[in-house]
Structures are given as C-alpha cells and as structure tokens.
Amino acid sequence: MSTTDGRTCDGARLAEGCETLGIPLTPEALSRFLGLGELLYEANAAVNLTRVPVGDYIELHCLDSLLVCKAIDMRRVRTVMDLGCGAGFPGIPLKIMWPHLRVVLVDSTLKKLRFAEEACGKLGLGGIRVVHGRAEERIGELVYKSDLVVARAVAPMARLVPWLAPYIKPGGRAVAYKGADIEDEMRAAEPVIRRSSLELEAVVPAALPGSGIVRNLVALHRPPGATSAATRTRR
C-alpha cells in the first residue's frame, strides 16, 4: 500500500511490532490486515471511515487495537464485544489476530458498520457479527454475554462504565483504550464503577510500537455472581 507521506503500510512494520507486543504474526494475519487496510483507505475516499492518515495505519488502526493483549491474555477469551466500532476497529484486528473469536461489532453510525460488514466478507472472516444501535440503549439481546468488551475512543471512563456494564458476562472484563493522563477521568469514574458492580482491575500503561505514544488500558472486571443494578432495573 503506497502512501502520501512517503511511507509504507508494509508488513514488515506490522512484524516488528507484532513482536514488540510479544504476539506472533502468522502470515494469514499479516494478509488480511494487509488487505484491510486497502479496502479501508479505497472505502474512505468515498465515505468518511476514518482521519487516520493511511501511513499511520499500522500503527494507530492495527497495532493499537492489539494493545489489548498487555492487559488481557486474549487466549482464554472466546466472545468479544466492540462497543462503538466505527469501522471495525479494535474488533475486526482482534479477529485477524485470534481467528478463535466471536465478536460482536457495535455503532450507531451505518455506513460504518456496513464497511465492516463488507470487509470481514471479502477477508474471509467467519464469527462476526454486526450490530446497529446505541449501547446505552440495552441491546437486550447481547446483555451478560461477552467474555471481553472493549472500547476505543469511545467517551469518558463515567459515561463509559455504564454503557459497556451489561454487555460483560459473570467472570468477565472491559478494556477501555485510554490516553496517557487519565487521573482525573478515573476519579470521576470510581463511584461509577462500583455502582455498575464492577472491580478495577488495572490500568496497564503499554507503549504503542512505532509511534511514542503510551496508552492507558483501564482493566474492568465483573466478579462471578455480580449484576449491574442498572440492569436489573431494566429486566
């Protein structure tokens, strides 16, 4: 893929920081998000998917949506919710990465999820499922279901917490991508949190590889046995 910053959204950069992350790269993996990244910057040119300058690729769609492995051994989790996709990031390059997934895209805005839908059909990837609507909302449906649910740019942690609480399975986690000052969001979040009946886990500094930039992975996790009030109230 040639670019317009006279860089390349070569494998090689998507290899070396694969092995940053300490998450082999097979080359399957490396074609599809290859592939993905053509079929994303060829949709975009039409419609507005993404700002991420097409040289950034790697590291800003791919590379950041994998941070998640420093916070969770993605493993031992077999359902994942994306809450507030867009384009199908992080969930479509969890998919690549760990093919044994079944994930669940979420958002509000369509011509997204249509993209995401196209290109998980033109990779070849089974075992995702599109989803229109606002998390806020309570998709009865997917309520208690999901091992993991993850958010990437998505609102502040005490908007957040609510929205993604009844998606997360007993047992199961959140992951909320954060920047790297966080203090005062995570104070305003901490009654929030236990309201929902969730537990902060951890929140896990991990360097994007590539770029300079440290993230913050804000770690949620629902004990075995605990229900959100919020939700208990809705059924």
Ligand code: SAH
Contents of the next structure:
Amino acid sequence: MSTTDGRTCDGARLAEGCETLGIPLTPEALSRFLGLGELLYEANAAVNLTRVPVGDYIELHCLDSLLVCKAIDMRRVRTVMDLGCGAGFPGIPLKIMWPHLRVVLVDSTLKKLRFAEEACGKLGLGGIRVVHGRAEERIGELVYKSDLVVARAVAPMARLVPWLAPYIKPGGRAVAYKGADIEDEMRAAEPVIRRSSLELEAVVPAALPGSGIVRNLVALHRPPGATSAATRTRR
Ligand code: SAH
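Starting from the form predicted alone, produce the coordinates for the form predicted together with this ligand.
Okay, now the whole complex, with that chain kicking things off.
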C-alpha cells in the first residue's frame, strides 16, 4: 500500500513499534494487520469508515490500539468489549495481537459494524461478536460480562463512564484511550466514576511509537463485589 506522503504501509514499522512496546509480532499477526489495512482503505473509498490517512494506519490504528498493554497485562484478560468500536478499533487489533481473547464489538452505527464483521470473517478471526446498539440502552446480555471494556474516541469521560460501567465484571477493568490534555475531563468525571461504583486505578501516559504523540490511558476498576444502582437488576 503506497501513500501520497511516501510512507508505505509495510510491516517493518509495525514490527518495530511492537518491539518498542514489548509485544513481539508473529508473522500471522503481521499479515492480519496488513490485510485489515487493505480491507479498511478499500472499503473507505466507498463508505466513510476512518479519517486516518492510509500512511498513518500503522501508527494511528494498529500501534495506538495496542497501547493498552501499557496499562493492562493482556495475558490475564479473557473477555473484552470494545464500546464504540467504529470500524473495529481497538477491538480487532487486540484480537489479532492476543488471539486468546473473546471480543465483543459494539457500535450504534451499522455500516461501520458491518465492515468490522466482514473484515473479521475475511481475516479468519474467530471469537469476535458484533452487537449493534447504543451502550446506554443497557445491552442486557453483555452486562457484567467483560474483564476489560475499552473505548477510543467515543465521548468525554463524564459521559463515557456511565455507558461503559454496566459491562465491567466485578474485579474487571475499563481503559479509555485519551489524548494528552485530560485534566479538566478527569475532574468532571470524578463524581461520575464514584457514582458508578468504579475506582480510578491509574492514568498511564504512553508514547505512541513512530510518532511524537503521547496518549493517556485511563484505567478504571470495578472492585470485586461492587455493583451500582445503574447496573443492579430490578426484582
Ligand atoms: N473507536 C473507533 C471509533 C471512534 S468514532 C476508533 O477509535 O476508530 C466513535 C464511535 O462511537 C462511532 O462509530 C459511534 O457510532 C460510536 N458511538 C458513539 N456513542 C455511542 C454509544 N452511546 N453507543 C454505542 N456506540 C457509540
């Protein structure tokens, strides 16, 4: 895949970036990441799926999705929900990198979800479900089912936290992928985090390899046994 800025979407930058993150890339994963890029940009010509230019696919979609490993030991996670996955990010890269995961992709926009589902099929990725719906409408079958809920570029924390909270298993976590400047956002979210029976575990700054970008990964924890008014089942 060639790009107008001369950068090529080949695997070398991805392999290097993964090395920097301490998560070596298998040949199978590499070929799936490149295949996903091809499918994404082919489809993007007809349907608006992403605004990230193809030359930044490796950094802004693949490596960025994988940054979660700076906040969470992914080998200990079994079930992941990607809330507001769009065309499948970060959920599909997580499944490619850590094939033991069971992943649910959730989005309210059907055309993006359809792409994600088709792409997973073409890449031979099993163990991924797609669910069409709005997070706040409380998708019953997914409540308390995820060891890890991830969300990238979905909403400010104060709005996002009540959306994702019901889906975190007691003892589980959520990670929101955020930009550099999150102080105001976090201040506004503090009472919402408390009300959702979650704890702020850490805000982990993470440098995105191959770019000057620094992210903040906001990790939230649901203590074992903690349920919230919003998630308790009415009798
Ligand atoms: N996470 C993807 C997409 C970000 S765009 C990425 O980083 O590339 C935000 C996505 O969140 C959109 O696809 C939108 O449809 C979805 N979304 C926004 N609010 C939502 C909600 N309440 N429930 C489910 N999906 C939502």
